[in-house]
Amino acid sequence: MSKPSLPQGTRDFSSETVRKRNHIFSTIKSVFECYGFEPLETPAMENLETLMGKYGEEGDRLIFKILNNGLNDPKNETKAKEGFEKLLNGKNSSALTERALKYDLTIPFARYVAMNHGQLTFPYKRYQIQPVWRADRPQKGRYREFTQCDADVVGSTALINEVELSNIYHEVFIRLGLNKYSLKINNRKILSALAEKIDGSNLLIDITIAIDKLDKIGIDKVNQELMQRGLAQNQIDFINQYLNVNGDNQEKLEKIEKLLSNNNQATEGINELRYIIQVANKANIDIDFTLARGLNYYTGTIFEAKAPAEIQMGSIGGGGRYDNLTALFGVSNIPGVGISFGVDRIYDVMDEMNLFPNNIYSSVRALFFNMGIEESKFSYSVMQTVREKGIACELYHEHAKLDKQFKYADKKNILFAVIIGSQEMNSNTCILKNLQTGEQQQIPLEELLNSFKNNSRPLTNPNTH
């Protein structure tokens, strides 16, 4: 037998780590809610051929495929074998695996949508936090099991929701302490219009892999790329006209204007990028021409939020529009618009930063000490009438030594001692000790549910892991 170990890339949670985790959830839980948005889940695998070739070459990729069950059953072997030789040609086979564990949350969304378009009322608003799971190389914040939280209207082109997304990451970003975030924005019509007005729709993609790069590898390399990728110095000399576009959201709306004008997809890009930072001006949205994002079904708004620009971290969370994503399941016309928030991103951000707040680490109330046998059948039942009360308390599971039970408490960050030995016993008493304090007294066991009632919860950080 050997060392148990954990696949890579994936984590055990801790208690504290849980507890922490809990915090970011419930957050943006909370708000979801408030802003009207319902939950779902869906399994933790799909049929293979509901995610793959929605994520582009890179992202098929990176789908967890499950082989099929069976596989060495007699019978099957030819087809097996068949299927194995398709896979040695880069091809998927269903004859070996016809599941995959999810990607996203986004995919699975809209095959839901697209399943249950007729019981729905529209615009449909739903929240969704679950793992998803990606066969990427692990590295600093990216993992093989990670957890997303999306929230997605569908059935609506207005752009209110564009308003509303952006202000749910401002309110979720505020409430958990990062109030030096970015929230980045901008409209694949824009960029599809630069591609227009250099005569290279079709090299759009491969212009918004390029340009996406601009703050991590800088102009020269951009154009380094571009050329490599196909375009002519003339296309390039354009492209480096956008890029140069900057300013506040105001001046770059109105050089962009300039620079793609008389062109129908830029105008409504622009009027829309407009309408968001008017409506949602809480929001500390940051016009960015440069931002492309990978996912190529985004039609409209396309969103990136950062992490406080002194942390070194990606991206902490992404969304666009989509205007016909449940098409890819045969239900068209349902458009939609979607956020996602990278919760582990956001924990280690939060982590590096120290904006978990202490009160989070709740446990148990009080500790009863076990004084002996028949000391500790006392406390037990005194202990079950605080229980019912609903505080959560625990009786030191043997007789110990005193300073073995202290430290017990101690770990565990429990605020009060409640002893209760034979001398007590006899008078109906107990000694309460506030653990933070030092402080104690003796009191009637009567008055053992007021104290704790009128006393906090410990605010220090427990140091176990």
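Positions refer to the first chain, counted from 1. Remember, predicted model here, so these are calculated numbers, not experimental data. Note that the rigid core is defined as the largest set of C-alphas that superpose within 1.5 Å between two forms. What changes on going to the form predicted alone:
After superposing the rigid core, the C-alpha of residue 223 moves by 2 Å or more between the two forms. Comparing the forms between the two forms on their rigid core, the Cα displacement of residue 278 stays under 2 Å. Core-aligned CA deviation for residue 232 between the two forms: 2 Å or greater.
Hand over the structure of the form predicted alone; the form predicted together with the RNA is what we had up.
Lone chain follows.
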């Protein structure tokens, strides 16, 4: 029998990890709702035709396809063989697969809006916190199953939405302690203007896909890829001028205005960026013209949130405007803009920087010791009264030596021990011990609740014990 294992790129989450993740989720959720966003959930799988062709050539290759049921039926054997042959030749076959695990939350959201636009109130602001799947090569900060937290606004072209989303990023990261994050923004209209300037409008996707790899492969290999995608040397030279624009935000805008002068799309994109940095002036916004986000559906502002520079993690969020997205599903004239948080990467960054609060490592506040059959019955009754007041506690499962019960409480990082022996039963009292400070006192049972409430010392990280 083989040893139990996990699929590559997936993980189990211990109670400590779940609590840390929930801290991130609850922080993001509270900010989303503060800005007026409503929750939504969509299925884990979508029809394959819903997803394919929406993420560019590289994204399409990373979609997890689900085999149809009944392929082992002899009646379907011929169709299944034909389907596998098509798949080997890079083609899809409905005889083999009609569904796939969702690659992100944006396309399923666009599908939902297209199906329900008659019942929605626009602008419609939704947030979504769910797992997604990508057949990627697992590495640090990159998993095959991971959770995204998205916020989107559809039914509005107002730039105040981009400002709001910038401020949501800022508020979430500040609350999580990631004060040195950076929010990079660009505009696809500027990238379109770049393509126009070099007479390569038909090569826009090729240009953005290559530029999007700049951080990973460097300028020389980007230039090689541009050449492989059919660009001439003079076109590549102009793109290099574009990529070398530097300075502070104002200087960058002035330089790009000169480089892409007399182009309406460039003017629109520059003005939009200028408005965002002026109104969302508290966010750590850095205009970055090398930001491309090589997805087909972006049409305006694009975002990428970066971890603090001292942590080698890269992107921890991204998004942008996608004014034509629902048109993919036959519903036009519903503009949209959205952002996503990379929770798994945010978790890794916070863990490395030791940013998780100390009071999230245990939900159990008190352990009632088991001092015998009659004593445990009495203690259980007292414990239930305490639970009714919303204080988490538990009774040790069996009568055991005190040392064993203390060790159990210590391993679970429980703050209080409540000991009720025969003498305490007779006097209607208990021994309450603070397991962090070692302070111990005998108190009347009616004062037990107040003792819990009055002692709000934070729990320490069990990893520091």
